[in-house]
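In structure tokens, the next block holds one chain alone, the form predicted alone.
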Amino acid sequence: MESPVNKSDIHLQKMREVKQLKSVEDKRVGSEVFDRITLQTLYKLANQGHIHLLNGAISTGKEANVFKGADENDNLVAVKIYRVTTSDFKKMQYYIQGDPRFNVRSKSKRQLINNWVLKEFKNLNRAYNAGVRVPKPIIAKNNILVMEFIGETDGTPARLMRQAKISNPDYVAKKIIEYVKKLYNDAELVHGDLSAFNILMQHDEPVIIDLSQGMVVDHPLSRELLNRDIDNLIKDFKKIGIEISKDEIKRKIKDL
């Protein structure tokens, strides 16, 4: 049941989430998602009007859960909550070190996650402003990122590209390459983990998600990550009947 997000209601929502989890392991995960600092952050976001309703999970992962919610004006939003206890800190440090936008000296895991969330927010913002179809970022606070909900107006989330039925493969492939080009040339970012697992399909329109590991193009690792993204896309395009070479994608991205 949908309920306004305030102190008591978030506690009730947390209890509902935990009660719905069946196994001991799932109960542990529920507690990890809604820890004390996360609840306090949700209260602050609720007071600011960014979250009025908080509903069930859209997706769950080792590091973060994405929930469907609504703001004070009943606009649907996606609420991504990173977990401190299970996040891959070595991976985060690998992707965040050397980024000139961040100078992470603290050894605090929570501080690293907060910077990771801010990094995803900044990457989404740069991509969005460059014309790449990504969820519009709304606000990042501590371990929580609030962004545009991608899906139907009735609240049905968009499906991942790997799960969706693609009716126009040629268009989808061209659009994804166009977005990678804009990401590289205009936003000056490389996604770093681009594949059919990180692309949503909304009415045959691809939407790129999960830009937390994205790196600026002048980062020493950016070329390696771009090549990895292209290799992944070649495999995914082949699955939908599109054959394209690595050199051809590179030429399109870099206007060679």
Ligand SMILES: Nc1ncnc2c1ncn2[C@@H]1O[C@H](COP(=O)(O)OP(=O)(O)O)[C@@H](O)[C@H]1O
Given for the second form:
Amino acid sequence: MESPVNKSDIHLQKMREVKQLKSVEDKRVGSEVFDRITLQTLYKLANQGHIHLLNGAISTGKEANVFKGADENDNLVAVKIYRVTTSDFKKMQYYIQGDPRFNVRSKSKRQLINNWVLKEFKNLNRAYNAGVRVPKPIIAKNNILVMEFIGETDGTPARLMRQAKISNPDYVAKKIIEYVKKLYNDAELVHGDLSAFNILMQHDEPVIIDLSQGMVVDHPLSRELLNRDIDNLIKDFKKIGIEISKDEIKRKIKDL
Ligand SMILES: Nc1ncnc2c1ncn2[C@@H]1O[C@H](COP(=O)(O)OP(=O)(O)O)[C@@H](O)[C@H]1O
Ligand SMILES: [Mg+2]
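One more: the block was the form predicted alone; return the form predicted together with the ligand.
Time for the whole complex; same chain goes first.
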């Protein structure tokens, strides 16, 4: 597939040296996102063929920027880059401690972010393998996560459920509950930040994103997070005309 190329595209494979990366750092979006280590990481990912080109920001969030990119075969990818300067370390520490997959004691901020990205990658993998519709994870390196691009083949990113017009609310609600169930029972994860702000709509199909806060079910906080996720979903379902009680959702999730 041809990917649209314009002057603002960042061709990673043309960057041969860190010196060149530095000049990009100076000119682009500001060095807040593209600091030296981030650029070096992008360069490594480019050498491995995972990202050939970055062309356009999809989102600038509180802690991460998401870009549209293409791999060496011109497949679209989404590239989520955590900003080391503005990340909420307290929150990260809170959500990562107690997760048996990570030992975060006395780690630097950068190590904490790297673990955070790895956590999001692992959570996506578990969800994906359990049959939950999430972006297929491709690779995590340092503060960068590369994953399947969710959107149109022409590069238009999918809309958030929050903003999309939902033509099939019954189906969408049913699918989302099914995914929460699969997450809980098969992936043994609780999303932890589930709402219409972290669900994309791709051709009437919901796609769950942003699993960085996801917790393993035997984590002491998982019950509280599951309850919060369900409360959020009930409100979002109401907005699309679906009334369902907490008990009913819980019954559906735990009904094995
Ligand atoms: N795989 C993806 N494909 C297309 N767009 C994405 C993808 N992942 C994230 N986005 C877009 O980027 C936004 C932010 O991503 P998200 O993972 O929710 O990060 P955060 O909320 O922490 O900033 C999403 O709301 C969505 O619009
Ligand atoms: Mg989000």
